[in-house]
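Form predicted on its own, single chain, as structure tokens, below.
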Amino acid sequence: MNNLPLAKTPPMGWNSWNSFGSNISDELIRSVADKLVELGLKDAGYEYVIIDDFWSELERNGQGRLVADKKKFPDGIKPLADYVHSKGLKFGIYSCAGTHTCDGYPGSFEHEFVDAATFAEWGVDYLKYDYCYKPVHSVGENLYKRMGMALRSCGRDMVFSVCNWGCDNVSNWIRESGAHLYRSTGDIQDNWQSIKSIAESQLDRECYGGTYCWNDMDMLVVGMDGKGDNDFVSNVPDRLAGCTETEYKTHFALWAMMNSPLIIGCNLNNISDEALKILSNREVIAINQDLEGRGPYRIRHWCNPDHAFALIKPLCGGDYAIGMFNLGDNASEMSLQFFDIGLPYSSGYGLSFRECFSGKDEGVFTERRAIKLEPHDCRIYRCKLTKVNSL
């Protein structure tokens, strides 16, 4: 262990979960390191190759222990986590809190300890730790403090993913237990109501995340384009899986704003460009990793509050972040009043307005800023404050 706190920005990786639920091996996990190397992913900041639940066997061996599933994983789980770290990239597991994981696996109730020494000498670096057949009686509370407690005592630094999906007012107490990030929301899926309604669940909610324990609105979605082999995710009433490229900048465009981690969902063997282009945008990434991890507040639009809103948010050195967003079904303004996030148009300044996913710089603007948005569509700006005047 190096002793150096872990998570000081919001985690940014990749997880088997949202397209290959239980279809995972070996050979997969390998395939992703590469592709997160030659895609050019880790060199923009995503450096944990996650496995998800259906990595075991359904029992555990002679003294206790998880055991890897012999036919995915036939060389166990060590090997694949030294070949990860070869590529420059950590390597992340799951477990679950409850006596099984949420698929049937052997969960780590009452095994906190010896299933925290056993990733330990794997060469885990991050665990995702599920909620599922917890027993009634037991505290959730008080599980994840008992492995966040395992997890300091193995021996390797070991970031603590926590997936209890919002449930007993997690926010209130999980900083304490050690976590590094917590999932307030339940399982996302590949469409924009999904997204939409995440998003909305988490607005105002800034004060419950920060350094070092990060609010998770689940992982990434964007290029999943509909496709994949976990149902629940991909495979939706009427068809309406699958979101626009509109849609799908939107949706990281509103994570990397609300600090939350950067997990991709999608198969990096067949993503498209445009998805590519959206997760390795490097000025977005800046906003979501900056250092000094302040929330956001919002701004709504005096005519269509419903829909169409800003977010604000500081950033180190002075800038500012500022998301206009359309959540709604139809085109909409959004007007930005600079009165309301501080800067009075008497104290000489305006804002000089750089868009993140374009890279162009729009000039300077006093008293207001107003820009029309088409459905579900959004502008991410990096903000200066300029002197205009001798007011």
Second form
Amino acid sequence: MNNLPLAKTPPMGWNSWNSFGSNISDELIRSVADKLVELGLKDAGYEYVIIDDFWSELERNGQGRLVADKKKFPDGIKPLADYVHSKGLKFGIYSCAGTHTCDGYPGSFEHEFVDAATFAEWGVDYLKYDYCYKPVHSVGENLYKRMGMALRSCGRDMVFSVCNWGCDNVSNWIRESGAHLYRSTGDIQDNWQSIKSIAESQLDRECYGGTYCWNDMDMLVVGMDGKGDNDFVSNVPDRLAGCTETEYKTHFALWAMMNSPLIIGCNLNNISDEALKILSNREVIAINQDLEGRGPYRIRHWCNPDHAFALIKPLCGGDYAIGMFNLGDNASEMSLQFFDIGLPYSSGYGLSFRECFSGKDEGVFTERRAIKLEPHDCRIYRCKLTKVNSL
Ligand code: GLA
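Other form of same protein, the form predicted together with alpha-D-galactopyranose, not the form predicted on its own:
Starting with the chain above, the whole complex follows.
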């Protein structure tokens, strides 16, 4: 352990759940580690390779230890973690605060300390910790504090990723449990309605996330294109699976601006160029990974249509990130009055706008910025205060 805090910025990585569900294997996880390097995603900041549910045998061994599924992971977990580490990446695994995981595998309830020790022996760097099968009379807050304590006793630095779907007022007590990130909503699905409802449910809750304990809006569906091999995520009744490129771009922009961890959920073995471009956008990632870790606030001008709003996030060094979003279904004019973000005309300052997806400098604006946005589209700007007249 190096005695340095973990998760100074929102964790970034890849998780098996969205695209693979139960279809995971040693071979798959190794190929993900290879791909993160080959595709340049490691260099862009994606660091953790995380196995979700379905990795263990249905029973613990004679010593009460968790055992990896012998067919999926014939050599066990340690050599796999070693392989991931050999690529300069970090390795994550999954368990549950209840008696069983959501899919019926052994959970860590009353086994917290032995499981933390097992994970440490295997070289695990990140634990996602779910909430299914929590005994009714056990208090979730206490169970997460227990695993937080177990991880701190195990002798290895491990990011603690809590997944209780926003239940039991988790945002009020999670930071003190030692968790580094916590899920605040139900599971994401590969469709626009899901993205929109998760994002809108978390607007105005930004004060609950920050450095060392982030509000996790769930894994990214960017690039899944309706092809995921997990019915919970892709095959949702009455909804068309998959999103347009614009929708995936807006999804990424929202998660980045709102300081959510960026955990890729698509299949990297057949990722499209468009999805790779979105996920690799260094300027958008830099806004998410900004060292001050301030959440954005929302401004919706009275004359803007419903579902059209701006998010404003102060960045370290004096810049501001400004996102303009149209989550509605009609093309919209929308505007941001600088007065509303603390910049009256009388200050003598304007803002220079650089759009992060296009990489274009769009010039200096005073008083207001108005743009037209297609349905579900957005712009993400890095803005600098610029002197425009001497008063
Ligand atoms: C829950 C979690 C998901 C995933 C599944 C696995 O639903 O919220 O992210 O881990 O369990 O079964």
